[in-house]
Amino acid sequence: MIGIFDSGYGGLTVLKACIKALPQYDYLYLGDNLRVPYGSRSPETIQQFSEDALKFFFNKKIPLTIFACNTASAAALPYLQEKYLRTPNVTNKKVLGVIIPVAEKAARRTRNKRIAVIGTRATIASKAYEKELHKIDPSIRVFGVAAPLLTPLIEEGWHHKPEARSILKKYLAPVKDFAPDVLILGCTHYPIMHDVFEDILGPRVHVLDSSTAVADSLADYLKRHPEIESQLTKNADPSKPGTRIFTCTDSPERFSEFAKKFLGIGDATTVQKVQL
C-alpha cells in the first residue's frame, strides 16, 4: 500500500493523479484537515504536525509515503527523513516528496529560465522551489509570491467565484510582471484552479501540472527501486484498481462531499476519522 498525506483535501488532486498512473496498487490517503491549514503554521509546528502523519503510516507497516503536501514536503520533510529514515528499524521506509519532481520538471519545460512558483506562506519563505531549481541550473531564475487567501477559498468551494478570480489576479500581478514562461502551482489545493491560472496568465505561460508531475515521478522511482515495489500491495492486472482508503482528522462527511464533487473520488462509507 502507498500512503498519500497532505494537509487537507488538496492532495486529493495527487492522489488521483497516481490512481490514474498506476491503478493498480492500494492507496492510503491521510488529510489532517482538523489542523489545515499548514502554510501560515512555523516551521517547527509544521515539522511536529507532519510527524504525527509519518508515525501514523509507519504504525500502518506503509512501506512507500508521499508528502503530497507542498508545505509539509518544504518545511518537515528535510527534517524527518534526517529523524527517521536513516535509523536501523525504518531503513526499509521511504518517504518522497512534491517539491524534487516538480522542480525537475520546470527546469525541464522552461526556456527562458525564468520560473515563478506561487504557494503558501511558509513553502515560499522556505525557497525550498528555488533550492532544487538551482541544483539543477543555477542560471534559472525563481520569483515566488505567497498566495494565503487561496487554499481556503478552495476548501471552501469558492474557487471559481469571482471573488477568488479577483483574488488570485491580484496574487498574479507581480508574476506577470516577472515574465517567467513556467508557473509551478506549489500547493496542492491549486490544480483545482488550474483553468483560472491558464485563463489569467494566457498561453506565453505554462502552468505546471504537478499532480501528473508527482505521479510520473513516483511511476519511474518504482521501476528503479524494484525493493521498495515488491513490497506494496497491488493487483497483477494493472487494469484492475486497487483498495483505496480514505482518512481524515476531522468532518468525514465534509471531505467526501469535497472528494465527490471536485474530484470524483471517495465515497461517504469509506471515509474514516482517524487520531494524529
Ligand code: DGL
Given for the second form:
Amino acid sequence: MIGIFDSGYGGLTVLKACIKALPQYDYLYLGDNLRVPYGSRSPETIQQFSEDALKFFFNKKIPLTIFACNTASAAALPYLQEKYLRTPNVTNKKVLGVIIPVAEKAARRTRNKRIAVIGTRATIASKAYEKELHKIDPSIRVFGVAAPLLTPLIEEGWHHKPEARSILKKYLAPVKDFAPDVLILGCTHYPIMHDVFEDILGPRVHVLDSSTAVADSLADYLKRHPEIESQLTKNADPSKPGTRIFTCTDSPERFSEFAKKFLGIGDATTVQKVQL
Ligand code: DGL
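The form predicted in complex with the named molecule is what I need now, so please give it after the form predicted alone.
What follows is the entire complex, opening with the chain shown before.
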C-alpha cells in the first residue's frame, strides 16, 4: 500500500494522478482536514502536524508515503528526513515529497532559465523550490509568488468565476514581468485552475502541475527500487485489487464532498475519521 498525505483535500489531485499512472497499487490517503490550511502557518507548526501524519503512516507500517502537500514537503520534509529517515536503523520506511520531482521536471523544461513558482505563503517563504532548482543548476533564476486567496476560492468552487480570474491576474502580473518560460503550480489545488493559468500567461509559459510530475517520478522510483516495490504488494488482499482507503481528521462528510468533486469517487461511508 502507498500512503498519500495532504493537509486536507487538495492532495486528491495527486492521488488521482498516481492512480492514473499506477492503478495496480493500493492507496491510503490521509487528509488533515481538522487543521487545514497549513499554508498560512509557521514552519514549526507545519513540522509538528506533518510529524503526527508521518507517525500515522509508520504505525500502519506503510512502506512508502508521498507527501502530496507542497507546504508540508517544503516546510517539514527536510526536518523529518533528518529526524527519522536518514539513519538506516531508525526506520526502513520511505517518504517522497513533491519538491524534488517538480524541480527536476522544471529544470529539464526551461530554455531561458527563468522559472516562476506559485504556492502558499509557507511554501514560498521556505524557498524550497529555489534551493532545489539551484542544486540542479545555479544559473536558473527563480521568482516566487504567494497566492493565499486561491485555495479557498477553489475549495468554494469559484475557480471559473470572473472574480477568481481577476485575483489570479493580479498574482500573475509580477510573474509576467519576470518573463519565465515555466511556472510551477506549487500547491495541490492549483491544477484545478490549470486552464485559467494558461489562459492568462499565454503559450510562451509552460504551466507545470505538481500532481502529474509526482506520479511520473513515483513510477520511475518504483522501477529503480524493486525492493520497495515488492513491499507495496506484500500484504495486499488479492481479492480486493486496487483498494483505496480514505482517512481524515475531521468531518468525513465534508471530505467525501471533495473526494467526489476532485476524484469522482468516495462517499461518506467509505471515509474513516482518525485521530493523529
Ligand atoms: N495542500 C496545501 C499545499 O499544497 C494547500 C492547502 C493548505 O494550505 O494546507 O500547499
